[in-house]
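Read the single chain below, which is given as structure tokens and is the form predicted alone.
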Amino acid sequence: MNEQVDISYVANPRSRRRYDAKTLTKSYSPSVASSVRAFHRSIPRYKPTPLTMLPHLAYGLQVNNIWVKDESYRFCLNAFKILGASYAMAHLLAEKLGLRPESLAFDQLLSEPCRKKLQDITVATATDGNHGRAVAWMAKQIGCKSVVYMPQGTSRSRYDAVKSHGAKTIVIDGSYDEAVRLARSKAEEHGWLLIQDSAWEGYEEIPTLIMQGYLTILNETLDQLEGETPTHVFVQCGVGSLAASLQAYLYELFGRNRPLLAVVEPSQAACFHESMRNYDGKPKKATGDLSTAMAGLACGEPSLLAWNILRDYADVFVSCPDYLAINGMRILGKPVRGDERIISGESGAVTLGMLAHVRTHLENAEITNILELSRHSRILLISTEGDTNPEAYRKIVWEEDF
């Protein structure tokens, strides 16, 4: 471990050792995988997001290739949330319904019987704003009724977002996991069906389907990239649940050849890396008040099903302050001549402004080195969000003293 001003960063020496076959479950299976593409392909509209090569970009951080997948075209939602909201929402209601969940088309859920029994189910979940929007979405979709808890200080496009899918949405006075706790005993206290995508002891089978949902990314990035494999992927962390599908669906597929995989988090809600930090088996949270401009990170406890994934197999874990969020979100919306131009938002961004500034800074050796990057590395970004915020991404991209 070593403490910077800028990042801070762990190496995992327990990634690569050999574990028993047992410790990954086949949940996040190229069989899996394929099962749930199929469900999101029946959803109208459907269609893979970009997947942009930025070259120029990549040559001038001295590596062989930057591709980002683009997640602010999924569903026109800005987000990749609907991912894994739509899947468990559509597999749990299934077997409600008395349908069969692992052959389920979205078109079933709208048949006229299904219908009068989704107009009584509420589903209620808290948000910093993308998954909220995306169970909103859902639910409007299918009939449900659906309520969002959202953290104080929650921006209000966000709210509006999320309010425009018809969701009953409540401010709270609050964190975002005091949102969570919030949600949860509401939904107990009400009967509503919980769509969190944190999972603790007892809550596990939802946030793994909401998992299994996000394992829609890699297979379409795999197809896009036609055979060829990235060495390094990097990325963002919240409560830990797309980083761990990511890092479980790579060890599925490649074993012990997978690519390096870089978890990455703001400095003021680091709670994955503050748990390899001072790592004792048990996940930590993370401390103070989780203020970062990086809303979607802004997660202060990790899931316990990504902890136990990304504990034994993500390689390294790295935290970061804001403005390199922000220099990513600048470097993406004012790219390199040549390159394409990607609208990213703060949670979007921050792996590529990581990345970009370990590269510039190259008498950093140690990071580089952990990090085993090179002129040979390829490396996948995933930018979770768009421009969800809009307001601040004007101020943040076009003026240069934000």
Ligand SMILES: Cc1ncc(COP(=O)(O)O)c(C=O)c1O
Second form
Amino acid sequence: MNEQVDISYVANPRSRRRYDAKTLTKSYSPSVASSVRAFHRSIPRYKPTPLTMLPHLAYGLQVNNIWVKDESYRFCLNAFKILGASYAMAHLLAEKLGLRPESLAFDQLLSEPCRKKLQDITVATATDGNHGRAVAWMAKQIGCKSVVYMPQGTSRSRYDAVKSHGAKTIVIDGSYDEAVRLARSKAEEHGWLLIQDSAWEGYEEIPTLIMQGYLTILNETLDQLEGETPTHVFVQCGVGSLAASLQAYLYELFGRNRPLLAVVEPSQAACFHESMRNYDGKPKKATGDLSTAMAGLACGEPSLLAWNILRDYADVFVSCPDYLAINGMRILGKPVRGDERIISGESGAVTLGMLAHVRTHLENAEITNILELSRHSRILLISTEGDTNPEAYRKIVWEEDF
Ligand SMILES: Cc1ncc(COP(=O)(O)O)c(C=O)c1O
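Give me the form predicted together with the named molecule now, not the form predicted alone.
Complete assembly follows, chain above in first position.
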């Protein structure tokens, strides 16, 4: 493997100093996480996704432990995104229907009077695949209509997955960020409810609910860890909602003693990395052309809410070339003897690809110190998707074609 890799990183000088014993924001407190999880539990067939330990890989990479939270099992949807879309949509629609969102159970939305009103509602969103599929799935469950905009170059399988849940699905002649702008203007024009997982000035309530929905991942993980705590959390980042919600919750739980959190992006869509590298307090657009195999992370503009959290609390921002994601898929798909196999897509596997690369090739490089990696590290990774593009998965993992 080429050791002169295009992996790039920035340490955040502000991250640990800002702890002041106050809550960062009440939106991501343990009590919010419990009520979000209670809502998810009320969805039929809810089950915590597996937390898989990879002791043999950890031994090989000379770290103490590696856990992978495997979101490919999430409600048979192959990705974590349903946690945010289901919670946000239920919360908003409950308000509209005069139900109490704080203690809402999923089946309340299925009552006859609710269904009658829900069939007149249309939700809209833009997506690289997983979020749109989640919105379409939830809309179908509760009987409202959905319209989903996807960027140019979307794979057939991602398109079909969204469409299979009954959404009107439109592939535009533009990037993910352009799809977001189009969904926004079409929603305004037609009076649709925009369920977007990114925030901007004046559009914050729904992305906050989506980020709260993601708290279930860590809430389950903490139960599964049975008192053990990771020293590191590496999390992949598109618009940053997932990373920021994890970061906020970790802060609420552990304060100054929280694990080191590294935000990991594709080199071609590294808007957080670039915002941090050219820091002036404001988020910047990615300078890359967004062409990356990590389709779920091909976002050029940070979510404002996510930026406000990660800017002040995340510890390290790393940008990675595609082949590290590919390596991550292969390592998880063809594991070291004795470890369990995990099916992880490009966006799901990049953090493991990054970790393996740093431990194998960059042990004496600065990034090892910046990431504070050692034999004592206990690292939590989230495989955020399975083989959401099965054809590409087979080519990459079976035929080694990349
Ligand atoms: C599989 C996968 N992982 C990670 C992410 C990143 O999440 P966020 O956009 O909240 O940063 C996405 C976003 O679509 C995704 O689809």
